[in-house]
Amino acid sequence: MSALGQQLSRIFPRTEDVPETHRLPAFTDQTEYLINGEFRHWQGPMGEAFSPVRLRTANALMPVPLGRYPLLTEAEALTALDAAVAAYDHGRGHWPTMSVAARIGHIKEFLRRFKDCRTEVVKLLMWEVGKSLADSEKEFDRTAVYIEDTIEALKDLDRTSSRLDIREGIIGQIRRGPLGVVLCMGPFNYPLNETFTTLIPALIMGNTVVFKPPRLGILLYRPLLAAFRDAFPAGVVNTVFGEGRKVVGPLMATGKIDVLAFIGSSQAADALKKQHPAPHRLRCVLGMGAKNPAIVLADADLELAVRECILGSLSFNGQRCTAIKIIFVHKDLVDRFLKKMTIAIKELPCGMPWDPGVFITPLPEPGKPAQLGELLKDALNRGAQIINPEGGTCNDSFFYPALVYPVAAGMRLYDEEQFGPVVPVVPFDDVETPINYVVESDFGQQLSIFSSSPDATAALIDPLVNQVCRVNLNSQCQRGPDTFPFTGRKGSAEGTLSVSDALRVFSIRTLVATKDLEKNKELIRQIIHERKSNFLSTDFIL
């Protein structure tokens, strides 16, 4: 067995090898869930959360149970929904009619309490989804910054709205109002950050929320439940735990959900939308699948292209919707590209989430290594090869990255989103090959172009910006910064998320208007000067 093979066979630690600072507390049951501003305690069936980390004994690898969580039923889910509906009260509730400045105050209070949970949440991110310590800390800190940026963006938006317009004999004030009750569900790969990119803007714009944590990364929300309870009025934030088909379907079927904020597969999103009895009235904010290609032209800076493709395809094991999931390389460059990619993959540190500098960690989804193995088997049966030594080696939940070449149409890896550490490479000699791939794809989130030629780059930019929503030049596909729009065409997204865009997605332009008559002016003056309305107001938030 090679040295790398020996390392992979012993990739998991013994109990005593886990650093004391990163060990979990004793296994506990989470019985509480939040409805209408109070904790309720579940005494029924429980789900059990396991870590992707295994502990090595003399004879076997042992799963690590992390804790249990409530498997609520339809009745509890509907109770949570009723609380959100009552708190919104057809737009008449305390939260939706509150001043913008007051809502910002509640969000600030939540942020203060949120930051106090950093150590515990970071530890749970590592153990629940296998994310490295550095990436777990980055996800938490980025989420805190996102909340701060959202507050500042709303201040800017409200300042713009704090004036009256007089046009064609009509006096009006235009502000943004909430939409109603929002159902928020985030993904397991960024269970904190991506969930909060819909949850926080939905709340700050005056909507009430029913929130279901991801199926993986569920326990990390336990420390945050008290922060939600104590920072917001009763009924504004309500949590639902359990199996999606048992608790989410009934919520949608009531027709009382006004906005569906969901990040996951397009199949799941379509199924949820179909359960709503009035889909024409349902506002959807969806982040779905992607098969982001990289296009490496013959004149590309090879070192740069390899470095960015490694980061783009294998950061957090490639389990990102923004990951580069297929690489088209010009035939003049492909042999050198594969050689350098092989060396770069071999240099990636593999290990446990707390290991310093670790890059490749265990996969959190049960059955994911087997699924990736099936994709590799299909590609190999159709003429591809695994280029890098030990590529595709599997040790329980750990899957070593596989560089696969040549990938071609007809292979599952060509079209399917692998969402894992498998890197398909497609050779081409005519640039129409990758262009046609993008045009014919069901996805349209992002792509990357690697080239040193202004002419060749521009010739790709112009047709491809009409196929995807972000074209990255000589850099990996990615989401940030959060002030940039994040969305997709085709089956990749519905709605646009960025700090400012999200505020608009979870609200609607609403205006108060009157004819430009003296008695109407006087009416407006009294309302504004005596601060009788939170909407019709010229208060300026500093």
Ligand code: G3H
Contents of the next structure:
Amino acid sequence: MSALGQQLSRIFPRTEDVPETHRLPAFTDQTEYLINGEFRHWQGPMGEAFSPVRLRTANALMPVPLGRYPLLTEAEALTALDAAVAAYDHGRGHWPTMSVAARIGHIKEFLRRFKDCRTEVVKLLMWEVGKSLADSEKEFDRTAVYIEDTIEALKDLDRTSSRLDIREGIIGQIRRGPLGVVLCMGPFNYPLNETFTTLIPALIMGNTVVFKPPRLGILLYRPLLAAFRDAFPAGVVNTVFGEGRKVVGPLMATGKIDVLAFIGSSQAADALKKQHPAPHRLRCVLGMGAKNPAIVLADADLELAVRECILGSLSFNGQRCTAIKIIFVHKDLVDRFLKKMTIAIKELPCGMPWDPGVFITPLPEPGKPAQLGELLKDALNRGAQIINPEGGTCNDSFFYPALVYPVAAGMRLYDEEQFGPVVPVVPFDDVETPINYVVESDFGQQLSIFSSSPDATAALIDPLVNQVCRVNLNSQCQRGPDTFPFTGRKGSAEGTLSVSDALRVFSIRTLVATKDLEKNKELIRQIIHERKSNFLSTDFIL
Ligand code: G3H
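Could you give the coordinates for the form predicted together with glyceraldehyde-3-phosphate (G3H), as opposed to the form predicted on its own above?
Let's see the whole complex now, leading with the same chain.
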């Protein structure tokens, strides 16, 4: 067995190898869930969360149970929804009619409590989804910054709305009002950040929320439940735990969900939308699949292209919706590209989430290594090869990255989103090949172009900007910075999420208007001067 093969066979630690600071407290049961400002305690069936990390004993790999969580039923889900509906009260509730400044006060209070949970949440991110310590910390800190930026963006929005407009004999004050009850569900790969990038803007705009943690990355919400309970008025934030099919479908079927904020597969999004009895009333903010290509032209800076393609395709083991999931490389360059990619993959540190500098870690989805294995088998059967030594080696939940070449139409890897550490490379000599791929793809999120030529780059930008929503030049695909718009065409997304766009998608422009007559002006003056309305107000948030 090669040295690398040996390392992979002993990739999992023994109990005593786990550093003291990264050990988890003893296994616990979470019985509590948050409804209408109070914890309820569940006595029924429980789900069990296991880590992707295994512990090695003399002759076996032992699963690590992390804790149990409530498997609620339709009845509890509907109670959570009722609480959100009552708190919204057709837009007449305390929360949707509260002043923006007061709502910001609650979000700030939540943020203070949120930050206190950092150590615990980061540790659970590592253990529950296998994210490296550095990336787990980044996910937590990025979320805190997102909340701060959202507050600032709302202040900006509010400042521009704190004035009256007089046009064509009509005086108006135009603001953004909430939409109602929002159902928020994030994905397992960014269980904290991506849930919060919908949850926080939904809340701050005056909506009430029911949220369900993703299927993996559940326990990390436990420390945050008290922060939600204590920072928000009763009924504004409610949680459901359990199997999506059992608890989410019934919520949609009531027709009482006004906005669906969901990040996951397009099949699940379609199924949820269909369950709503009045789809024309349902707004959707969806992040779905992607198969972002990199296009490496003959004149690309090879070092740079390899560096960015490694980051793009293998950060968090390729489990990012924005990951580069297929690489088209010009034939003149492809041999050198593959050689450098092979070396670069070999240098990637593999190990456990807390290992310093680790890049490749175990995969949290049960059955994922087998599914990736099937994709490899299909590609190999159709003439591709695994280029890098030990590529595709699997040790339980750990899957060593596979560089696969030449990938071609007809292989599953060509069209399917692998969402894991498999890097398909397609050779081309006519640039129409990758262009057609993008045009015909069911997805339309992002792509990356690698070239040193302004002419060649520009010739690709123009046909491709109408296919995807972000064209990255000599850079990997990514969502950030969070102030930039994040969206997609075709089957990749619905709605746009950036800090400021998110405030828009969770609200609707609403105005108070009157004819420019002295009597009406006096009416407005009195309401404003005596601060009789939170909406019709020129108060300015500093
Ligand atoms: O999984 C999709 C994430 O939104 C990607 O975010 O590009 O910052 O890793 P990222």
